[in-house]
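Given next, in structure tokens, is a single chain: the form predicted on its own.
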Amino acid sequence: MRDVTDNEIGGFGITEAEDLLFVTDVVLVKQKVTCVTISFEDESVADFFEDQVEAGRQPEQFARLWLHTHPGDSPEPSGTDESTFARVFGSCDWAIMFIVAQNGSTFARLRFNAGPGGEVKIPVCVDYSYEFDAADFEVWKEQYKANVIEDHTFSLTGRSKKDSKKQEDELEMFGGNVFEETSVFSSHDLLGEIDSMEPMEREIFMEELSVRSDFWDESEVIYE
């Protein structure tokens, strides 16, 4: 979601009851977005809450982790982020604001109201020891199309605004496998292919490559 658009995208983190800081899924609700704001549709949020309760989850499993993206390289919360977090989550016993920027940097802060109350920044990591069943690119693409209404009135990133055709191409990358039409080639050819990719395409390729041990010929050694 972070790389498909130059705008912010927001959602809720889903956790297991026994580990409320381990996010196992991210769910979008209907929203109108710009490069600096996110406006959730009230009815969509209400429907999301109702669906989660019907699924047997408690509010602390689906309504305490506010996740959103930043289109630039800074994950630090803006004044708007701070006021939204205080207004929407200020009465909760605890809540987390999590932000991921387009360069991969993150920010997470836990706010709690127990006792005198307080807040603390907390570290973020990906736990590769768990299977991530929610990694379904087709579902992600459909979630994006169904929930996000973009307003490209202006951009703070310095990049050109994406036209509809380019954005559709990028959405298609959610559902495709970068290896599907890749023929066998040498290591030098591979490096050339990677170098010619768009930044987002290169990031997706490298992430998939890192878990595709079957792609590498372990008998080959590359020397400078």
Second form
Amino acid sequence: MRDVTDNEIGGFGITEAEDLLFVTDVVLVKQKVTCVTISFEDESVADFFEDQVEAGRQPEQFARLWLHTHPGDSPEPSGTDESTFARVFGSCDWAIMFIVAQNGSTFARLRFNAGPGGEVKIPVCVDYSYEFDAADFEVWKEQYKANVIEDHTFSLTGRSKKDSKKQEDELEMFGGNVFEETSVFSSHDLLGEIDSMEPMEREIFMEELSVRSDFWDESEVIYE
Amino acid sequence: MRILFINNLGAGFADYVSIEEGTTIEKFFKSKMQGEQTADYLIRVNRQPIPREYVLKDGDRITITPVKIEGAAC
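If the one shown is the form predicted on its own, what is the structure of the form predicted in complex with its partner chain?
Starting with the chain above, the whole complex follows.
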């Protein structure tokens, strides 16, 4: 999921009852994503809870590991991530915020309320000592298509040719034109788009612009 | 009267609980989610949104889940 899009993707980790830190599956809920933001649909989160309970799991097995990707190279949580983690998971006995960046680097922090409470970064690894089924790309594709709504608000110039080739390769795996080319904005469009953003959205966007040169295809001249 | 209650507060909960006849969903929330604000949760009964004065019935399934789970990369 991390590699199939330049947008953020998120979900919940599923664990077995006897080992709550051993993730055996990742489930997406319906979400709206951009290259710098992600937002779960509230109704879908409720559906997810009910589906998991019907499957015989307890909340500690499906609702304590909040996972999402960062399209850049930094897995460090943002202020929004921290705020959500505190507000949504702060009243749980324990919870983990896990982030994987595009370059494979990870961040995982366990927060717990037992005793005086506290939080600690924890290591992340793939445990190959356990057997697991082969990756089922079709299932991944269906899960992606069923849950992820891409918002191209922040994708001003589309992607570079290199990235476009990467997209084509990814489409081989996922099928369907889920990575529609985005058009080049005119300066008027751009200003209008920025003007229509929410304040927080605008701030994130401007910060992202200042640090991500990959937003801009240097071979293109946008303002003439 | 028993209802199934699902939520993620504290240790998390997904089990049947006994309640008194005539208990409204608002009263139930206040008793089970002490200190929490209804605005921070999506409250559903049998997968449907309900008014605060809804009177719980035997066998109802109440789901109280957090809202606005969102992240950002920077």
